[in-house]
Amino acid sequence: MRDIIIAGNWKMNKDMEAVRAFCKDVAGAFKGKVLGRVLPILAPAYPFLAIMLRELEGSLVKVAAQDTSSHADGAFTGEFRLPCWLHGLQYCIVGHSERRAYHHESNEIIREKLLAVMDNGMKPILCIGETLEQRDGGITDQVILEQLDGCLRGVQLYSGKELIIAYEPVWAIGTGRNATGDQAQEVHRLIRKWLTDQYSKDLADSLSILYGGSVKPQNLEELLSQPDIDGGLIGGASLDSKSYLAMMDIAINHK
């Protein structure tokens, strides 16, 4: 059975008295609950991932990097280092949108980045998604199978439990505006049979597919209850520790 995540991005937010209260707000809310096959992880700016492996530190809830670069070391400003810098991390984020648009990532460096991840025993959450002008051209379909062709080229995946996928349709970044759960779906199914088709049916049934796109306590549900969405990879409704834990009991509670 595939884990339900409710994964936070931070983006470039919070300072570090909010990273504390936060945490401290989750790991009592956390103490001693049973939280099955949901699984949390939350994803702050660089600056704080010390601190919230610590704050974190016996709980349930796990820490992932926000990006990474695919290098080991060498003349790279302003870069971040895996092996040493993200040491401890058991998650990375690779190949969101505004990595893409902001600093022209292609699939090729994304697919570095997320070999550079697994070898270092990490697993990365894969983003890909399609922007408003491309999903109005009728092409949505063909972006995700690029971005998936292009990412994962002659990547080994086993158990389907090295990876996870986050499809976040960039339209509905920060705008308010959402895919429904029928539109999500068929982009997630599409997913789900890409991995099929690559790799086997025992892997894609194992692996776990978000959704990232103004999710939130209000439209959570929904969006679990469609067969292929395993939960979300979520911006602004993660800032709030109460947003967050209504989310984490939706998916403790979803059946």
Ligand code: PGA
Contents of the next structure:
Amino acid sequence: MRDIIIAGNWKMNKDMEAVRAFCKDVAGAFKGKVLGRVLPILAPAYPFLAIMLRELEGSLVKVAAQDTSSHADGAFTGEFRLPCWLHGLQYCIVGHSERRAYHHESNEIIREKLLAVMDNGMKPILCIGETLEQRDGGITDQVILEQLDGCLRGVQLYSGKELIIAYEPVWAIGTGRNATGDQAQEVHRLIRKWLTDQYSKDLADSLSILYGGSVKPQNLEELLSQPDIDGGLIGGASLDSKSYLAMMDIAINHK
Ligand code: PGA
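Having seen the form predicted on its own, please provide the structure of the form predicted together with ligand PGA.
Below: every chain and molecule of the assembly, starting with the one above.
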């Protein structure tokens, strides 16, 4: 059985007070709740990682970093090392389209980051996805396969639990225009087939593939009802605790 993951990507949003308030809401709402196979993950901006880990200690919520340098240390002004000293930090997003677009991260750089995350004993959440131009040009599959090949070339995986993949069509991120369940399913199926061919059916069948791009309480059920969609990587709609908790409930009640 694959995990259903409801991952909030807060990007560069919230201040300390808002982070604390959100943690309080979530910790309170989860008390005594049976989550089944639903895994909640929250990725705050870097300065709030330690505080979130402290506030959510003992709760079922996992905390993720939004990025990391691939370097362990050295002359890299402004970069930060993956904070493996932060006890409890288990996940790190790599390859988000905003990093690819604004920081010129190539598949090769993302691969190095992914390996750095795994070397730290943590799990990467690898983002891939095509732009509108690429979709309109009919090369979505080609782009997705190139990203998978480039980011995972030679990466050893022994089980589907070491990695999470998030398919995030760039044209759907922050635009309010989500991919339909069918559109997303088509790409998710392609990703799972690639995993089967490169690794094994067992591994492909146990790896969670998330959809991201304007996910909200109103469209989550349609997305989850697709056979290869195992949750969401959610930006805007994860910022409000009520909306995040509503999505958690939809996932918990999903049959
Ligand atoms: P969005 O962002 O839900 O606001 O579209 C998703 C993401 O960038 O991960």
